[in-house]
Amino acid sequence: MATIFTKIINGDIPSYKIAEDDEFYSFLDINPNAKGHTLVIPKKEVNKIFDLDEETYNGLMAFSYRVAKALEKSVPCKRVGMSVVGLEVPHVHVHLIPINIMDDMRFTKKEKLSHEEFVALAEKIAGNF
């Protein structure tokens, strides 16, 4: 059965897309820790990051780097934090989170954005990709 992320990649579930290529897809987290919280995923459905083949892993990191650079240009922050946890969805995903304080990385505080704010933010980040 396809994961929720595979359904997003296939367009069965809508997302606030940032960027994609043949192997990777990035989109805004709909329950973000901070404004601009973005997920980067391989299109290949693999449960755990270290089960990826080395080429896909390196490609994921390179794609995440490009997304993080676009985030830095788009969202005021001290830095972009990266986390790979992956227990909630059995599909590899990298969290890129614009942070100003350590609590922004703790997955305890959530930012509320309207649909319009998500759309505008996704377009801004995508424009800097």
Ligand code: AMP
The other form holds:
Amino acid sequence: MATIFTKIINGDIPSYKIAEDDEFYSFLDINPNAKGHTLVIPKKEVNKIFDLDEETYNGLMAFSYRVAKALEKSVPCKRVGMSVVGLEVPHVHVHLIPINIMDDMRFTKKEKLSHEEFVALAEKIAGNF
Ligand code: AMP
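Taking the form predicted alone as the starting point, write out the structure of the form predicted together with this ligand.
What follows is the whole complex; the chain from before opens it.
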């Protein structure tokens, strides 16, 4: 069965899209640790990051680098933190999180944003990509 992220790539489920190319897709995390929390995924459906072939892994990192640069320009923060967990959704995803304090990297701390705030944020980051 297709993962929720494959459904997002295919447009069957909406997302606050940041960027995509033939192999990768990036969108805002719907339950963000901090404002601007973004996910970067390979379109190829693989569960665990170190099961990716090396070329896709390197491509994912290169795409994440570009998204992180756009995040730095768009969201005031001390730096962009990066994390890979994957216990919830079995489709490789890199978390890019604009952080100011250590707790911003904890997945127990959550930020509430309105639909309009998500849209405005995604447009801004996409514009800087
Ligand atoms: P994990 O698999 O533990 O790395 O976490 C999965 C992440 O995906 C969580 O931060 C969720 O908030 C996020 N997530 C789950 N469903 C969606 C969705 N439909 N759109 C955006 N983010 C999502």
